[in-house]
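Listed next as C-alpha cells is one chain, alone, in the form predicted alone.
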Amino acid sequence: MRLRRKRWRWRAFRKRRQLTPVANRTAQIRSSDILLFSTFRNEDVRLPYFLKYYREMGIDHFLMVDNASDDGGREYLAQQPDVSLWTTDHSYKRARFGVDWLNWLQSRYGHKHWCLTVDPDEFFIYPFCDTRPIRGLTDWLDASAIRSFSAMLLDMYPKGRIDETLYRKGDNPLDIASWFDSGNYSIYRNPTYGNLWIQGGPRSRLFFEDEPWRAPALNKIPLVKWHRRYAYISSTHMLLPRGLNLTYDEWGGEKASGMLLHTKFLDTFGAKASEELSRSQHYAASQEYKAYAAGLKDNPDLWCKWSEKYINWRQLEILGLMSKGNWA
C-alpha cells in the first residue's frame, strides 16, 4: 500500500505540468484556513450558488481546476477574490478523472489544512450544520484526533419530469431537486482499502435496474485534515493511507458522518449527459452516461411513492442515513 501511495503521489507530481494558473491567490491562504478543492467543466450556471453556499458554511478559500470550459465559468471564477483557479485542456480520463490534478494541489497547498473536496453539484451537510459553521465540525474532529470525515452521496431529484422546471443561474438547486430515496441502499466493506462501498438510490433503480452492481458508488470521504503524503485513489471514495478510510465504527456503535446532497438531476442534465457521453472521459468507458442517455430519452420522473422530501439533517439522521455520533 505504501508503494501504491508513492505511485499516485508521483503521478500527481508529473501531472502538475498540465495545469496552467489563471488566478493564483494562494499567497493569501492562512495557516488556519479551511480549503475547498473541485474540478469542473461547463458549470457556469451552478457556480454562483455553489460559492455562496460554501462561503456561508465557512470555507475560506477555493482551489478550482477548469477542464476546458467554454461557457464563461472560468472567466467568472477568475474574478472571485477567494478563488485560486487553474485550467487544463488535457484528458480528464487520463488524469484519473481529475484526481491527479487535485492530489497535486492538495499536496502543494492543502498540507495541514482541513480540505473539503466536492463537485459543483454536491452540497455538504453535517450534524448541526444549521447552527454551526464547518469550523465547529473541524475543531471537534481535531479535538477528537479524527483525520477524515465521511459523507454518503444522496441523489436529489424533482417531483415530475426532470425538464419541467427551469434552473436559473444563482438559484438554490435544492428548491427544485428536493426529493430523495429514504431506502434502497446496499453496503459492504472493501477488503482491500477498508472503506465502505454504498450503492442504490434513484440511479440504481432507474438506470441500473437490471444490473444494480454497476450503479455508481455513493460512499465518499470528502473532508480530510490533509498531509502532503496522502492521496485519493478513486475520486473521493477512498484514500491512502488506509486508516483514513475507517470512518465507521466496527464494534456496533456510530461515528459521526455527513451527507453530500447531489443535485445532478435538473433540467440541464440531459444536455450535460449528452456532452459527457460524446467526450468519453468518464469511468468504465462512460457506461454510467450510456445508461443515462438510454434512460433520459423521455425525461423520466424519478419520484416514486417511497420518495421523501428533504427537510434538514435531523431528518436524515432519523432515517439512519447519517449520524451525529458522540458529537453533542
Given for the second form:
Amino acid sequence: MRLRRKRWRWRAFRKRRQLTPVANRTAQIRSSDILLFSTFRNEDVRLPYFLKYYREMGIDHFLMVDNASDDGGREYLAQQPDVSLWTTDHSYKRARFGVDWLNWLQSRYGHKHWCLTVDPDEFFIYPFCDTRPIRGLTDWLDASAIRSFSAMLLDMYPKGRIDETLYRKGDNPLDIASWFDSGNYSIYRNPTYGNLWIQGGPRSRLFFEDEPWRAPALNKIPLVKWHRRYAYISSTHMLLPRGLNLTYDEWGGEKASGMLLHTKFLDTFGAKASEELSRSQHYAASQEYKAYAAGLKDNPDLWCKWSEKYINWRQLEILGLMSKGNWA
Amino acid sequence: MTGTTGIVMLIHTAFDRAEQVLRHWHKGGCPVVVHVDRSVGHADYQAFVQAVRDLPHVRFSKRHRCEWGTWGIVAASISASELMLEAFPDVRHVFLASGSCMPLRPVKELVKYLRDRPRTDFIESATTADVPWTVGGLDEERFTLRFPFSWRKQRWMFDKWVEIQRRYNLRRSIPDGITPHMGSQWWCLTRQTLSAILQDPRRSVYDSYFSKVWIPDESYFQTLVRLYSQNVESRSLTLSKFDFQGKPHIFYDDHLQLLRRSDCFVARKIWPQANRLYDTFLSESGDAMNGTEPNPGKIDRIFAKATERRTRGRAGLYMQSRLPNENWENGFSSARYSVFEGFAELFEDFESWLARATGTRVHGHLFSPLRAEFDGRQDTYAGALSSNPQLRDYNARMFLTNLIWNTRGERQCFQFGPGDSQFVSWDMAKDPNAQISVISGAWAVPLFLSNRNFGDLRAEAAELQKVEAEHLHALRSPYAKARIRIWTLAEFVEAPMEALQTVIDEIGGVRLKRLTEAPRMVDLKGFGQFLQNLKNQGMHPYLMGDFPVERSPSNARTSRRKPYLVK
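Okay, that is the form predicted alone; can I get the form predicted in complex with the partner chain now?
Now the full complex is given, and it begins with the chain already shown.
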C-alpha cells in the first residue's frame, strides 16, 4: 500500500509540469484556511453560483484547474480575488480524470489544511450547514480527531425532460434539479482499500439496470485534513493511506457524514454528454456517457412517482442518506 | 470592596472570546483570577495581559502547563484559587470556569443565588462505582494505576503501560482517609471549604498522590471536598456535556433558544465563532429569569440522543457512514414484515384478500426472477426502488432492507418461494423482524394446474423441492430468529382458516378480529394423483406431506369453511 501511495504521488509529481499557472494567489493562504480544489472544463455557466455557494459556506481559497476551457470560464476565474487558477490542455484521462493534477496541488498547498475537493456541479451539504459555517464542522472534526469526512454523491434531477428548463448563469441549479432517489442504494465494501462502494440512484435505475455493477460509484470522501503524504486514488472515491477511507462505523453506530448534491442533470447535460462522448476522456471509455446518450434519447425524464423533492439537510438525515453522528 | 463571588478562569486559546467573557464577569462585579496555559507563547500571553490592564480586579496566577488528563489543570486551579483567596478577602464563593465558558444568566443572578446559599459547595462528586460516564474503561483504575505517559502523544505507551500494570497487578495504594470521588471538573466552592483543602497539613501527600492519578481534575477537588464540606450539593453549576469519547459537546448559534430555556448559569463549551451566542448572552440586557433553578433537561436529551445515534445508530439502516459488520446491526431490518410462502400458490386471490384482511401493503413475489412484483406491479416503489431483477439481485440484501426502511410505518407483506432468487433466504431467517409462514410443497400446486409436459414438470418439481428444502433448512437452523411457522400442504388444507387466523392475528396486533371472508382455494381435486404420478416417475415429493391419492380435498374444504363464514 505504501508503494501504491508513493506511485500515485510520484505520478502527481510528474504531472505537475502539465499545469500552467494563470493566477497564483496561494501566497494569500493563511495557515488556518479551508481550501477548495476543483478541476473543470467548459463550466462557465455554473461557476458564478458555485463560487457564491462555497464562499457563503466559508471556503477561504479556491484552487482550480482548468482543462482547456474555451467558454470564458478561465478568464472569469482568473479575476476572482480568492481563486488560484492553473490551466492545462493535457489529457484529462491520462491525468486519471484530474486526480493527478489535484494530488499535486494538494500536496503542495493543502498540507495541514482542511481540503474540500468537489466538481463544479457538486454542492456539499453537511449536518447543520444551514446554521453553522464549514469551519464549525472542521473545528469539530479536529476536536474529534477525525481526518476525513464522507459525503455521498446524490444525483439530483428535474421533474420532466431534463432539457425542458434552461439553466442560466448565477441560478441555483437545485431550483431546477430538485428531485432525488431516496432509498435505492447498494453498498459493498472494497476489501482492498477499505472504502465503501455505493451505487444506485437514477443513473443506475435507468441506465445501468442490466449491468448494475458498471453503475457509477457514489461514495466520496471530499473533505480531508490534508497531509502531503496523502493521495486520492480515483476521483475522491478513495484515498491512501487506507485509514482515511474508514468514514463509516462497523459496530452499529453512525458516524457523521454529509452529501454532495450532484446537479449534473440540467439542460446543459445533453451538450456535455455528446462532447464527452467524442472526447472519450471519461471513466471506462465513457461507458457512462454512452449509456446516458442511449437512455436519454428515448426517455429524457429521470423523475418517477417515488422521487423525493429536496428540502434541506434534515430531510436527508431523516431519510437516512446522511447522519449527524454525535454532532449535536 | 469587591464582589462575593470570585471567578477563576483557565484559558488556553481563543483569547478574544476569553477577554469578552472576562470583561462580562468583571462588569458583573466579580473579581477574576486568570490562569493562562504555559504552552501559550509569551507574546500572546503579554498581549492578553495588556488587553485587560484597565480592569482593577483581575489578577494573573502562576502559569502551569495544562495537558488534558494530567495534573497541570489541577495545579493551575490550585494556584489561581490561592491567589483568589489571598487577593480578594471579600470573596465567599470561588467559581471555576474556562475561557470557553459563557454565563447564560446575568452575573447578578449567580451572585445572588450563591449569596442565598452561603455554605453550599456546588461540586459534582460521586464514588467511582456509581458513575457510568468514564471513558476508556478506566474508572476505579484511575486511582490505582500510574500514568507516566501522555494519552494524547504517547498513546501506545500509555495503553501498554496500563496493560502491564494490569497483568502484573501493580497497584498503588490510596492515601488513608480519602475515598475517591469523581465528577465534573467545573465547581464552585466556598472560601471555607476551599481554604480547608488548600491549607490541609496533609496536602502534600494528597498532591503527590493525585499528581499521578489519571484525569485528576475530575477527582482532586471532588474527593477532598468530602473531607471538609458541610454541605455538598453534588451538581455542577456549569452546564457541560460530554460525548462518548469524553470530549465536551460544543454549543453553536443554533442552540440559542435551547440555552436560554435551560436556565443554567454557565455553559461550556461555546464555539469561539458563535457570534450570536456571545452577542446575546454577553449583552447588557440579559433578561432576568427570576431565580429559577437550572433545568438542562432538554439539552441533556439532545446530547444523549446524539451519543446514541453515534453508538447504536438507526436499526435497519445501511448508509455511507453506517455499515455494521454482521451481527452488529442491532436489527437487520428496521421494522416488522411478513413473508408468505406457498399461500399465493394455494389461494387464487391471496394478495388482495390479505391486503383487505390486514390493511398492510401486500406485494407479490418480490424476488421473482422476472421482476420484483411490487404492489400493483409498479415499475418503481418507495425510495425509487426499481423492479428490475438484475438491479435487485446485484444487492438483494440491501434491496430488502431498503424496502423495509423506505416504508417505515407501513407493514410490508410479500410472497416468497423456491422459484424466487434465494439470496435473502438466510437473512430473513435470522431477522427477528421477519414473520415467515410457509406452506411447504405448495409450489407443486401451480405445476399441477399447469398444462405442460410431464417430463418438464418432473424436472422442475425436483428443482423446486431441492431449493425449498434448503430454505427450510435455514428456517429450522438454530440461527433462525424470525417468527416462523411451517405447515406441510397436507396439514394446511386440513384446517386452512385456523392457520390463517393465527398468522393474521400476529400481524394485526391490536385489531383482533375474526376473519369473515376466506380466500379462494384452488381446486385440488386430483392433486393426490398428480403427486402419485411424480412418484411413479421416480421423483419423491415429500415436502407437501401425505396426500392420499383418493382424497378429494375440495369437497372437504367447503364443509370446513362454513363456520367461519357465519359472523
